[in-house]
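Have a look below at one chain only, the form predicted alone, in structure tokens format.
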Amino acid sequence: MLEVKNIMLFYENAIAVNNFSFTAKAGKITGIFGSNSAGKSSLMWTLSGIILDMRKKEIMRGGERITVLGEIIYEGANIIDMKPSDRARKGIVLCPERRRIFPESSVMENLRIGGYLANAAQARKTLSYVFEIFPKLKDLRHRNGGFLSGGEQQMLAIGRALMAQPKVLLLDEPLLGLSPAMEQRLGQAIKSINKEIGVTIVVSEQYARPLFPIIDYGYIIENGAAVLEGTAEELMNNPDVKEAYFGI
């Protein structure tokens, strides 16, 4: 479904993302883990298209020099150079780190911006699944974003996410900030989305605990380049991932 190679991203002459190679197998969970700055969020920038618009933004202002190297493909086809709105409309949609929803607009508001590559019976349809999922959005629907918990603020950025009919979610640290006892629900609900409609899924994310058992595959980043790889069991049997996410 997403072949990712040799991804290279720079800003300036630091390098963020190094020479970062993976796979997302359709209809598959695939986590990326690994600690504050270790490149997630630089990767699910390349990944969406975002870093794009931030590289002509820096242009613009004469800031720094944003350089995306490798390959990204997607269907048959690189799609390094597309532009965001393009690779959305192909499917790839971000969900991105601390939510970023719309805080003055209502729940059904937010959800309704998300579905504007939906037609009517696509938004209908999801629409009914989103608060399916989250049924809290459902009894919300009319209150302001800014005024929902961390946790429903998260439940709402992924429900606006799959109102754009998503082929495969980009979900950037879902769990950022959470408790742990939201982490464990929203960890449940992205394996029932995963698991009820089909969609492929790439989770970054710096706790990993809650998604290890769910994932079907995992990379685990530092410093821009993965140091291991494997299946959820493989990664939680192996000794350095027990000591770094695990405390044993």
Contents of the next structure:
Amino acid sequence: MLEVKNIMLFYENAIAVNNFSFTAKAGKITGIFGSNSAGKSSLMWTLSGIILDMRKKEIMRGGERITVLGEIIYEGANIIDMKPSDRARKGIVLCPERRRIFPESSVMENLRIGGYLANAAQARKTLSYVFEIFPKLKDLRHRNGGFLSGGEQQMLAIGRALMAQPKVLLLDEPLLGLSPAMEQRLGQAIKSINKEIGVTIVVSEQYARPLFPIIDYGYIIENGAAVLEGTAEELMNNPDVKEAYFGI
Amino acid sequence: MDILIYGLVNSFIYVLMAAGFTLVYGVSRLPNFAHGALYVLTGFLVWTFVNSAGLNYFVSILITVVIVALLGAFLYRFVLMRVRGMPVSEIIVSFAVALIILEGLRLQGIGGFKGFIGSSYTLPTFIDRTVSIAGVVIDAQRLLIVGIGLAIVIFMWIFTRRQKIGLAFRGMAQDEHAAMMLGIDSDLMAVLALAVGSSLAAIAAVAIYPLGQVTAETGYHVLNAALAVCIVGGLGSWMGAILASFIFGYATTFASFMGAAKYQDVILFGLIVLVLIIRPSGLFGRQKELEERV
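If the one shown is the form predicted alone, what is the structure of the form predicted together with the partner chain?
After this comes the whole thing, all chains and molecules, with the earlier chain placed first.
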């Protein structure tokens, strides 16, 4: 579905993503695990194209030089130079790190803004689906996004991304700062979203434990480079992974 | 009572003058310094259509609003887009466009063009009569300004909450990158924002000009007013802009009733300084840098 070849990303001379290649198979959940500053978010920005806008802004500001190299093959074409909004239109939607909810808009408005690319029928269908998997959002639908708790915001962020009718959903650290109970629930929700609407998911996270049960294939990223890959089981049985990501 | 009613009228004059500027800044973070020039251009275009082309007043208004909206869109697409992200250049370039328009209108001698100078250029009022409210005599045009101002506020409120484009505007205004991730195109939104913002300037012009004369100088005055309202209200905030308009509207009305009408600009800029000292981000501004640091 999404084939990423030899992505390199530099901020000035510092390398953030180093020759990273991976494949997200259609209808599967692919996990990318790594510690802070391993390059997960940079990779996600590259996949969604936001990095191109950052690069443009830095150029205009006379700031940091950002260099992106490599290929992203999606639907038979290389989209490495495509604008983020066009990528979203083609079905690659990022649900960003730290959620980035619209704080002054209500939950309902956040979802409606998310439905910018959807037609009326799609929007209605997805909205009822979002309320079905996250019933709590329905109760909170008139509350401002800024007044939600972290878990609620994350549900809203995922719901908002779903409203954009993704074919490939990129989740950047969806469990950041959440309680273990909430981690469990969101993990389950991600799995059911994947199953029920058949969307391909790429998820990045620091802690492997809550997500390992749901992923189909995983990569371990360190200093911007993939150091290990395998199915959830293979990774789980690897002694290095055990030590670093499960604390055993 | 006089102060109450004339203050209301003046407040809505400020709302009309600032609406387009606030919208453009809110959506695309572009300070459109050509705002006042588009306002003046509207006045002269309508005047020309009515007096030289002999068109119907309302038809000329309609054509002019469309022309000015298109001009706003072109202004972004061919000028501002190239410097977007360089705040100083954004100001210089849009101000340059303003100077070209305003001073171009005063230019004399090319092709027998006499230049729009002097006090002979006025737009007719829509309804030519006076009304008496609670003992205060007021002309219909001033009431119309309140009506149009209210209509614009209500229209914008519904537009940004019900319409897809309006919702996208709100998304863009709050978090540009998050909006992009959802498929909202930043450049397209800026083009639309400038088109809508420019047509708001045009509507303001046809509402307000019948009260006075159409001169190029008003362009600078309108820009000052819009800037003052936006700075005091908090850049890009609708609620703040409306509140600031009322503060300015009543402050200037009060001043002129106290016989200090010529100090209007002093009040305008004095209030800016005062607000910047007390609340640097404006009354309803977001202190974004602080938020991100926490």
